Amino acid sequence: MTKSIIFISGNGSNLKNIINKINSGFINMEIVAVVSNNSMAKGLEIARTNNIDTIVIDTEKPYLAIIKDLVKKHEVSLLILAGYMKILPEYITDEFRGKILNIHPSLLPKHKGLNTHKKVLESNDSSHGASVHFVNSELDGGAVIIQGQVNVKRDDTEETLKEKVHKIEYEIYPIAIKWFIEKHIELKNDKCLFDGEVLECPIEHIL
């Protein structure tokens, strides 16, 4: 069974969704630890409730050794960023290249970084969504695997867009994780391959 570590910073809604998908049998994976840069993150309680070890790290100090020890001890093959609000240092992205996934609330490459819902409204975009991508040293710059999108309506606000995009995230992230576990996707030469073929554009998930 694939072993994973999940990184969070806040409420852990994607963590909870992934746990639910594991419990339902959709994802054949074990979460060996939940790592957070925030000791007050509500997601840590979700982990503890599900008997998953939790670790709080100080990102002002190097933490490669902590992660490497976890990976070696538990034979971890996948790192999952689920609302982790710190940029991974290059020593992490280089060490685990091709083994880190992230969910980002925009249709990458548009609107990298923070405040994506606000950026969408300010740009008068007609569509919005979420992307799952491999992580590299560039902020939200890794190869995109799958995206889901929704139409932006005239009366949408940051809050309504956030709610819509969360629903997309809860659908596409477990799918991408499942694909990784079942070896359908891999990173090669900074490109995402699906069943050995380079994805020229992200797979579009129809909601």
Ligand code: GRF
The other form holds:
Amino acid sequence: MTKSIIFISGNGSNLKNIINKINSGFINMEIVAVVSNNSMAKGLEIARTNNIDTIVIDTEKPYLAIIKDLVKKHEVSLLILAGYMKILPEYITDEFRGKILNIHPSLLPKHKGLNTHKKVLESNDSSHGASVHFVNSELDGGAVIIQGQVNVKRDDTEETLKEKVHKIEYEIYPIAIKWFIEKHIELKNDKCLFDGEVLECPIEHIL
Ligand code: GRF
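The block above covers the form predicted on its own; next, return the form predicted together with the named molecule.
The next block holds the full complex; its first chain is the one shown before.
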């Protein structure tokens, strides 16, 4: 069975959703540890409740050895970023190239970085959404695998957008993880291949 590590910094609702999808049998994967840079992250409680080991790291210090040891010890083949609010150092993205996934709350390449809901409102975008992508050393810049869209209405606020985007995230992240586990997707020359063919644009998930 595929073994994974999940990285979080906050609430961990995507973590919870992934655990649910494992429990329902949709994803055939074990989470061997949840890693957080934030000892107060609510998601750590979710991990503990589900008997998953938790590790708090100090990102001011190099942490490649910690992750490498975990990966080796448990034969981990997938690192999943789920609301991990730190930029992964290049020594991690290089070491695990093609094995790290992230979910970002925007329709990449639009609105990289923080505060995406605010940026969408300020830009008067009519659509918004979430993207799952492979992680490379460029912030939110790796090959995008799947995206889901939501309409932006005139009365939307950052809060309502966050809620709508989370709903999409709970659908697309498990799908991308499943594709990775079942070897449908892989990263080659910084492009995402799906069943061996280059994805020219991300797969669009329709609700
Ligand atoms: C999500 O919106 C995700 O796209 C972003 O951080 C948020 C994490 O939410 N990277 P949660 O901690 O999973 O609730």
